[in-house]
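The chain below stands alone and is given in structure tokens; this is the form predicted alone.
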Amino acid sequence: MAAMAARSADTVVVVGLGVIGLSTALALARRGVRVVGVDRFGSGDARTSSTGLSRSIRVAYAIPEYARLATEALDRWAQLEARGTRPIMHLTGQVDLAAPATLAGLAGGLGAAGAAYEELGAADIRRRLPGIVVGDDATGIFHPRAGTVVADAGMAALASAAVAAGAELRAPEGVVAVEAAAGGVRVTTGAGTIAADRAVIAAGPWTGELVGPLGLDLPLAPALAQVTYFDVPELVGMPAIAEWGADDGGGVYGHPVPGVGYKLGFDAAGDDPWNPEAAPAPDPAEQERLEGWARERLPGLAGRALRSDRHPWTMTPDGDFTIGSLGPITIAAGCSGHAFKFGPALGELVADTSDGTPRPAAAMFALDRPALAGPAPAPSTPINR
């Protein structure tokens, strides 16, 4: 189908106001498009993916397109922060611990993005992460443009900027259906029908139920991920950490959280089912396993867990996002556990996709890529990006 030319007089309905939906609403509104954003619960609700105190941000990706997208996101988060009153980013750098082959891939991505990094031996790792326990043969890298996005501040800044740019944000208002109609789209909500020129579906784990009637069977796996916060305010200046699992096995990541201390999580969700209507309850057994990792690697965190939170994310078979258009309807789905950091950069990419503006990096997220022709992954598949 031929690309649709962007028209400032267009009306676009954005379904879902998580980090990608809000970022897309902002990007489109700044282009002069009339934007109506709709969310069944409201941004940041505990039942949604874009909730919680913090998210990690890093440029260390083995795939150069991701490293470049992360660099763009850092710049865009900084611009939002400069226009607001609350800090959004807390950048202390990140130490990645992994086998040499994995580190070589990360270094390649960092180099392709023009990002600085330092290769680390065991002594360097201990210097960067005081109190960490590693063997004398440990290897890692450190890159400074990494750390933490203060999630609620970032979401508030996106919403405020979108409204200031002219977007109308409606919540709570559930969307029942999105369908192509003569001259555009028709979006049916619990409050009525919205006629528009285009629509963007960025509904997180609810995406499948909205795109199925469009004839699109996406292999998405909603899953429940858990993180644990530790009461160690003295470590709020410590770098973030990622210990990559061997042979695509699960690993652990963590980062400082201003006002709290430090946060840790496994890079894989559990297998228990996602309930679309309920805020997920934490799993004490998973917290215990994570505290066991902390006792071995970062013993300064032992015994100081404050609480654990759970939230949904949506895995794809290859760990890449799913972004593309079916005529006037654009889909942005499959966060795969690592999308939040990219928020404002993904908003621009999704807006370009809706406008019909080609973006070379978008090919890896295409709706017709081979990975989306197979079955959905297990919910507990580790993040591999």
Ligand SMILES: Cc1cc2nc3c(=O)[nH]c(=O)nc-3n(C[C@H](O)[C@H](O)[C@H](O)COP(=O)(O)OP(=O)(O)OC[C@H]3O[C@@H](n4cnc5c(N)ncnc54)[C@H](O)[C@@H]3O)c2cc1C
Contents of the next structure:
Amino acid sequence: MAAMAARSADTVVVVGLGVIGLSTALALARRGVRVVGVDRFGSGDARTSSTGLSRSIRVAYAIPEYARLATEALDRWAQLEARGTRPIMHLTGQVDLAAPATLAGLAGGLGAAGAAYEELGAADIRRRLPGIVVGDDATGIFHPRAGTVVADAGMAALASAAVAAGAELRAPEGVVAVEAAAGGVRVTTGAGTIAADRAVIAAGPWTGELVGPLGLDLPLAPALAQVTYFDVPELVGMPAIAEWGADDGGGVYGHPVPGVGYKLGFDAAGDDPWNPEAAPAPDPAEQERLEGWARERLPGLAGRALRSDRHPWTMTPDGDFTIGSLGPITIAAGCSGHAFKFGPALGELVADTSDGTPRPAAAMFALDRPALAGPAPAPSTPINR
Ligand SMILES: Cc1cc2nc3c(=O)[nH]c(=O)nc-3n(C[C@H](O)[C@H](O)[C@H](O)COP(=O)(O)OP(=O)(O)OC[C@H]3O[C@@H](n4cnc5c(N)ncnc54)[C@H](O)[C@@H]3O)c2cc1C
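In place of the form predicted alone, output the structure of the form predicted in complex with the ligand.
After this comes the whole thing, all chains and molecules, with the earlier chain placed first.
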């Protein structure tokens, strides 16, 4: 093993360079901190959560803190897009189909964030989503601050901005242990030991194995979620969609994917066990079930499925993220299937948490909140945010 590196002032090691770790590395580096980011596989590897072409983004959250965080994220993604060469956002708006009580919650969050929305009856839904099949009693809302994050472009932009701000990003290099040490932390990797002032553990589904030795037994449930791409380039200008409560309550979401067409997925993972070492193979039965939904709701997609991809996410018991510090070690995990959109805004929040700067929005992510005192949820628990 390499000799222990000399420690310089105000160094933070970021363990895991998915969207949360990269965003945190960027935020910290911009604050003048020396950042060393380390990833076992490399950002965006097919075994991780932050992989693939696209993610949905929306301000419409019933919890105002999320709506405000999404608004900040939209601005920060736009700034990253402006300094690069690839489009990161494709905002065509989103139509949410749901019962009036659910829509009222989403409208409340949009209102709190100062975002526009329009209430829809069945005729308006058909106008906004040409080809959709809904009953005459259908209700929905349309909100324009929504659509698609081009995920691979976003990841590349975060990495290049972090490096430009001075961060050192290392991969592939696995971290074996993160420990508090005199006046700071000691991070042991496959290549040696890094002495630093602080560490941030943003290891996605692998977080449990790194925080367990710190005495933290977090109820995190890694799970395998699938999405299906459809070869319908003519629909690339269509709004995103969310049908809350579809598929026996789990829900279905979708959005346009530039260069491909449209993507759909269930708001719940399957029950198959997660294998930390392997990229998951797609499940043809889940694709067939999703195509069944498309045949009923968006028949223009029928017979146009291109392929499905399956990746891990990490559910918490309440669907909220897990962000907090144990002394000099900050944990940022429990993405609950909906964290990508918040990337650069979450990075600032995690950096504030590591710096010890109070953020009221961080309370709902706290490590000592009651929901984290109970058991882990079933992996197939639907996203409820
Ligand atoms: C199919 C699917 C669809 C989704 N759709 C949406 C969506 O539409 N909108 C949305 O907002 N979100 C969506 N999400 C959720 C979003 O992608 C995740 O919340 C987000 O990517 C989580 O990022 P992360 O950084 O926490 O985890 P990861 O991306 O998994 O990053 C963790 C990193 O840690 C590294 N690592 C692990 N162990 C170690 C170690 N010991 N040493 C060093 N490095 C280590 C890994 O290699 C990995 O790169 C979706 C997720 C999936 C799977």
